[in-house]
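The chain below stands alone, shown as structure tokens; this is the form predicted on its own.
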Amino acid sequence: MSITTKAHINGIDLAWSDTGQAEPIIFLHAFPMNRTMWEPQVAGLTHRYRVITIDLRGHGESDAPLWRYTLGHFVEDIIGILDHLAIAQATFVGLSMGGYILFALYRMDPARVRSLVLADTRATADTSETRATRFSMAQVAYRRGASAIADLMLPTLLSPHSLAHRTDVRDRVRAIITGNQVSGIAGDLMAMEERPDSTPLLSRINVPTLVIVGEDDRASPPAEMERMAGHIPASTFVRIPHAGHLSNMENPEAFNAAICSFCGRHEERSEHEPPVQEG
């Protein structure tokens, strides 16, 4: 069972779920989500694993303050849950926003990063014309609230597919949606816009990478996602079929399945080989 636990981080409250034993694997969802999207890999993975699920600040059960957000600020607060764990060092699961967390937490603090899977996200910086659909949505939010965002948001977020047929997964997606606030959807807007061009650090990731994307992603085409992997050295690359830009809930037990074969190989070099430092 999955326990809620909240601690005062970095002048804020932040909110996680910390279930199973054994190696720890973090999960930060994406925009405009919380972590409860994460509830399919609670489910499947904490028999093999410990199981962390954070609530970014801005979302779910964690504190939205009105101010400005950055990538820098989520990472910040994530070093201080894991500090607050005594976790030294985890493999980390980032979704979309949470693969841009990713890139600068590894660029910020890379000896916290034991291996990496970067799901529906890019490394690629906004275009101008993101900027202008950010700024955008950003006033919509600021309109009409978290519904209209929604709106907005689920013909990107999931499959045709899923979009026509799967009601439940179309209605627990709008359902965490609605349930943000708009400061925090509006900090996202703006952390993401300012994020920098990942692309030159590529080359540089030195840990086992798993590159994970949604067959019918319209957000994170595959063939972008494929052509970053190709860029990452040793990495992992895996299309998951009959599923959008939320993978993982559209097809849980493939990207479980993913997950726990990456893991699963990395944890048997790790007990027959001595670790490789990469220049």
Contents of the next structure:
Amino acid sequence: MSITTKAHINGIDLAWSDTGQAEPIIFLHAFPMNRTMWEPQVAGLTHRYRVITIDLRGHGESDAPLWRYTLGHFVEDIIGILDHLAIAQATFVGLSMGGYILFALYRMDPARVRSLVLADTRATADTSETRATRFSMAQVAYRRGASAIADLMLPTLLSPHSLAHRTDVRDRVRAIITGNQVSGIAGDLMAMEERPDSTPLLSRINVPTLVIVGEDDRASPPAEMERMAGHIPASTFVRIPHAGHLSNMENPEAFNAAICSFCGRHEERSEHEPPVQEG
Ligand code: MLT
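Could you switch over to the form predicted together with ligand MLT, since the one displayed so far is the form predicted on its own?
Let's see the whole complex now, leading with the same chain.
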């Protein structure tokens, strides 16, 4: 198990764990999860990398202020943590909402990014229908609490196979979601619904990028993610078998292997080349 570190950054307490040595990889979780969704990556990658998992504001052991959240706030928090740890540049892994935050980070501070892993996410902005759904979900959270959000989200987050047969994963995901505060859930929903379309950014991403998707992901369909990868110049696309939206929890072996192979390849490359930065 990893140890929690906390610091007061941007007016709130933020929590993260930092395990292992060598190249830092920063993991940004999905909605409505927390950093413990990355336990299989902490267990499987720490022997080779410095694995830093962050509780985004509103989640886990970080504060969940009852206030407006934006993707920009999440980015400022992440940069605050990196400054606290004196990390100038890192590889970032973002799953779903974590991916939306990575697009914002890349827009705001590309020099921080050594390479990107975009998992089960999408570049497009919300449709008006999705925005309406986010509003009703915030009302459900307000009226019936986080466990009602777990009931709503589980069928989207996990593949039918995981829902039926992986009771360990299903119970873990439910427990994480149920632990959320309503302020954090509503904050995320507001931040996600106002995010811009990142499609125009894709062709300007000039760092090595791995695009990963669970083959049964219904929230970020594989065909859409493959198209997204096609717009990113130095990208690799990997489908994770036997997994839905939370591919890192549903098939950690394949997810970790994809990360190791991607990072190993660009480590070899960077022995001969300086890190890529947007000018
Ligand atoms: C997530 O897993 O972070 C959510 O599915 C993202 C979203 O609701 O758009």
